[in-house]
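The chain below stands alone and is given in structure tokens; this is the form predicted on its own.
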Amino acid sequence: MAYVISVIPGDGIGPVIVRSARKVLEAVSEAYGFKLSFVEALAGDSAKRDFGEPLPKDSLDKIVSSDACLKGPVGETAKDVVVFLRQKLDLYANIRPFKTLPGVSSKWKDVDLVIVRENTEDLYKCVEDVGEEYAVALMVLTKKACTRIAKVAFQMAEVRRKKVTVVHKINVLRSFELFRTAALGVARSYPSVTVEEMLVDNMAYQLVLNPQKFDVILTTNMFGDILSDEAAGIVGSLGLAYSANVGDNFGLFEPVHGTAPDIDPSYANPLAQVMASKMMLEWLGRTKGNAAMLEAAKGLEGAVLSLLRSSENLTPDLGGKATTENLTKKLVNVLLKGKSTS
């Protein structure tokens, strides 16, 4: 049986780094003994230019009928692609891990945190009214959404370092009381997990001062979006930041960074896209009960860490001179060598 992966190449560096991730996935699936079938689903600025809409119905149909989606970065049409898909497919949990990595310059050591972000509501619900002299955006929070994202965060903390930081802005906006109450209500079912609360402005400050103190950060949609870029800077590179968008029945996996229109795509760093693929294998392994995929995810992450540690064949943003293709070939070699000696 082959698992069907819908692939959104995206814009800018997207097609290049997605092609790299596909090559790595093809190698890892063959090495670990499972089958993946890829179907391309065009979406983004280029799709709008070529087909008149950023997410054509044919692409949406391919995504909905697949087992998971691997998405590259898209440009100005992100709202019409990824924000739409998050809400359409109810991908309510946005999971963004951040760790200091070998060979990557950072002012900190031993950072290992995860931002768990509610993914379907808040200001990103996009309920707006914009006139010539005013603009209004409605912040939408529901008890259901706040409760289920809190469960994701506490379940994750239970198998990590058993700490959740609940981030809100309740001192200014009473609306956040709903989010806070839901999170603390869920916390009662996880007595082994320590809970703290933090206002988002203080969270931004503390994240810079002492990022090692945080384990799982639970927050709302827009706050999570902003804090995750800050966290990427703390661990050294937005080019290594990746994420999962998951619901009860589907998962979409993507890098956190954008299309990088100012760089030569042939020298783009594909590792965030590759690590998003690793998250996809983990999710598929858990939800489909496929142990080989879980092992493959471990092997792939180990290969990425080994590549970074060796500092060979890295792209310019990581201090090297390699092209995307050079890095990909080296990563596949490291991956296959690691599998053969395991």
Ligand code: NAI
Second form
Amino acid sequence: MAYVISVIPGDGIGPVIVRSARKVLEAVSEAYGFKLSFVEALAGDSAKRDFGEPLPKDSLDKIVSSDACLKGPVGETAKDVVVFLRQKLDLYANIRPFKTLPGVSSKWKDVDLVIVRENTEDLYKCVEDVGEEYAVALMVLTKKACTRIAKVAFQMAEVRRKKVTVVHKINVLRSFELFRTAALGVARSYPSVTVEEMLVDNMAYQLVLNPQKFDVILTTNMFGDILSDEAAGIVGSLGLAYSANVGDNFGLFEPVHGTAPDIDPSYANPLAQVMASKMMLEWLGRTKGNAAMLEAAKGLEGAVLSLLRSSENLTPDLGGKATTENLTKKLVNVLLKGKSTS
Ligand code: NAI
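To complete the pair, please output the form predicted in complex with this ligand; the form predicted on its own was given just before.
Now the complete complex, all chains and molecules, led by this one.
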């Protein structure tokens, strides 16, 4: 039986890096013995131009009826596509790992942290009133959403370095009391996990000074969005930052970055999209009970690390000269070689 993957190619560099990730997924599924079938779901600026809406109903239907979605970055319509899908499909946990990697230039060593970002509420609920003389945006937090995202963070910390940093801005906005109370309430069920609290401005500062001291960072939607790009800069490139948007029944996997309108798409780094695919295999493997997929995810991560370590065939953002296509070919070779010797 084939697992159906809906694929949003997206805009800008999206189609190029998604093509790369598909090639890698085709190779990995064949090597590890499971089947994936891909169904394209057009969305984003190009869909708005071609069909008059950024997320046509046909695309939404394809996504909803698939086993998981692999999404490329979309442009100015990001709100109508990804923010909409996160809320519509109740993908309440945005999980964003950041790790310093071999062969990638960074001012820091040994960074290994995960941002766990609430994905359905906060200012990104987009309840707004914008007039000529004023603009109002409502920050929405609910106990239910704050509690379930805290559980995700603590469960993750339990199998990592057992530390959660709860990030808010309670000194200015009383609304964060709800988030804080939920997080500290959940913490009581995880006695082995150390909890600390930090105001988001201090968090931004500490993250730059001392990124190694963080394990799991639990925060609200917009703070998580902003801190993620900071963390990506700390580990070396946005082109390496990937994420999962997961709920209880569905997962959508995408890079953290956008469409990179300032670069030639044929030189885009596809590794964030590839690593988002790795997260998708892990999630499918876990939720569908498919051991081959879990093995494949490990093999794929190993191949990416080997490629980075060799410093060959890397794209310009990583100091190389390779095209996306060259990097992809090399990665597939490394992957298949690794599989045949394992
Ligand atoms: P961006 O993330 O596209 O680019 C920021 C910087 O990182 C640029 O210098 C870019 O060249 C570089 N970069 C990003 N990904 C790269 C890759 N794979 N390889 C090499 N370099 C890479 O951020 P920006 O300029 O804020 O957004 C551009 C567009 O993307 C906007 O229209 C925005 O709405 C959209 N966007 C979409 C997202 C999504 O679909 N989830 C997320 C973030 C932005």
